[in-house]
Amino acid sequence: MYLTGLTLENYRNYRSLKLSLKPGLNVLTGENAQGKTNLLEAVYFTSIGKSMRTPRDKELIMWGEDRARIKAEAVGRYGRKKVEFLIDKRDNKRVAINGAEVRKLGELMGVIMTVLFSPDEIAVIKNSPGDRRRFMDIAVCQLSRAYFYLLSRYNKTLAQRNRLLKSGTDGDTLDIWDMQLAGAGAKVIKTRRGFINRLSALADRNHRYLTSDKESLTLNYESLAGETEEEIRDVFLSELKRTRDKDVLYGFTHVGAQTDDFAVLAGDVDVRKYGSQGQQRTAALSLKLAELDLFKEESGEDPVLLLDDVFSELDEKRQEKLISRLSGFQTVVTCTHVEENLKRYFTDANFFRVQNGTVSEV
């Protein structure tokens, strides 16, 4: 899969833009605060329906305007694809796929597949378990619309159970919601565990490549025990019963998929807690490259790789290894300038200059 075009209207600092992209390497250069990251954000938005920088869609609308439009066009193994968003200050966002408006955001999953890596993505490793859960869920949702709807059902059930806990409901009512929560939760946990198990081998391969075989990388999913859905559900129900008094006291659910995490081990070192910043950054990049590989293996499509100011965060050796690794994937890169040591890798790249909300091919 590769993007052929991006059209923006009243989006961030772009009044009007029509950008043509080509397969291979597309390099967006320019000074800071000119709009380079805004372009990657727009592509990412057409992929999952959310910004990576803000949970408030209306912040994407240009100052003083009432609505913004984003359109991305792509070519995949099954033909041409087009995703269009209308973001309105006074209404919910609207999305159309290949010209037909869709009511459920889940229908967007997998239409345009992207993998994003930026300096902020190190949060996947060093920040809270919530960041790692978000990483898993965004990736799995792009691979499976069914998982998107399953996760939505689990979160709605969890919210309802928490409301009941706060209201002081009786135990019989909680029993009913416990069954629903454990049933959906077991499916979520089993799906995530399978994803991490598959990703681990790919992450190890990429980590060995980036570190010149000096370090291995292992991912271990941390959740309730059990291999099958039935086993996980039974453990889930048992834990809900065990912690019910605590749940009632504090007004929220203490166990379940919403507390899960995955360990990231470089050799025997838990990189989440004890890794150096360099180790954490390399581990995060290994995860993203593994995600790229997994998407290709399981969907049959080459996802679009979005690299936002990544090279400035890597040493020279890892810069060169990353660039060498990108062959075969469409990649959109932002940077202020191309480092001297990388210029030989950019000879076939398509260059664009970004300046104050305008883009020109150079």
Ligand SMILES: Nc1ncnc2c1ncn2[C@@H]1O[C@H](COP(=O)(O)OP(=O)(O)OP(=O)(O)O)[C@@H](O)[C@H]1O
Given for the second form:
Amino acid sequence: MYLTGLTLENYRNYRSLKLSLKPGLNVLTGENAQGKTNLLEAVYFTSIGKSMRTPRDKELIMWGEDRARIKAEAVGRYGRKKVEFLIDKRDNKRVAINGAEVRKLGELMGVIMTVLFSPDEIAVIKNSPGDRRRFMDIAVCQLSRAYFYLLSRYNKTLAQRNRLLKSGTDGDTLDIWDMQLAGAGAKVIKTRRGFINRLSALADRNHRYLTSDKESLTLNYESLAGETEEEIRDVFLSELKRTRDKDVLYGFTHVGAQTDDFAVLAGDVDVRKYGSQGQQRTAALSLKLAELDLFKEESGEDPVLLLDDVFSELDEKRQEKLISRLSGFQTVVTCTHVEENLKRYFTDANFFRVQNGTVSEV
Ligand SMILES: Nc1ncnc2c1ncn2[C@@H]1O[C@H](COP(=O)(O)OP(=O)(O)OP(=O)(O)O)[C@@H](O)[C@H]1O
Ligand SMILES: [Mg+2]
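Alternative state: the form predicted together with the ligand, after the form predicted on its own:
Whole complex next, starting from this chain.
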């Protein structure tokens, strides 16, 4: 899949932009604070309906304006696709896919697939478990609308249970919510575990490539015990029972999919805690490249790669290895300038200059 066009109106520092993109490498250069990340953020938004930088959509509206528009056009295996967002200051955002408005955001999943590499994404290994859960969930959502709806059901059930805990409720009512939570939670956990197991094999392959076979990589999903959905549900229920007094005392749910994590082992060292900075970055890159491979395997479609300022975070060898993995994919790269050693890789690239909310081809 590749993007053919991006249109922005009153979006961040873009008053009005109509940009044509080509397959292959698109390189956006520009000084700081000109709108490079904003542009990638807009593409990312059309892919998952959320910014990678803020949970508050309204921040995307140009200051002083009431609404912003983002439109992305792409060509995939099954023809042309168009995603249009209207973000309104006083209303919920609205989205149309191929000209028809859709009511549920889940319908957006998988329409435009993206994999984002940014310094924040590269930090996923050393960040908190919450960031690693976000990484998993965004990837799995792009692959499965059913998972998107399942996860929102789980989160709503959890929020409701927490409200009940805070308001003080009787045990019978909690029993009902426990059943619901464990039922949805077991499905979430089983899906994520399956994803991490598949990702692990692909991440290992990429990690060996990036480290010239010096290091292996293993991912282990960390959650409640149990293999089958029923087993996980039973463990979940008994854990909820065990921690209920504590839950009631503190007013929130202590066990469940919302506390899960995955371990990242280089050889047998837990890189989350004991990895060197370079090791953590390389492992994160391996994860991202594995995500790319998995999307391709699973959907038969090439995702669009968004690379926000990542080259400056990597040493030359990793930079070059990363670039050679990009061939065949449409990639949108941002940087302040193209470093000398990378110039020879960018000979066929389309270059754009980003300046104060305008983009010109160079
Ligand atoms: N809602 C908004 N309305 C208008 N301008 C905004 C809005 N949100 C952010 N900006 C401005 O957009 C500018 C560009 O931001 P962006 O993050 O895209 O820069 P960048 O080119 O990626 O810079 P860097 O190289 O430092 O990463 C910022 O200076 C910011 O003030
Ligand atoms: Mg930026």
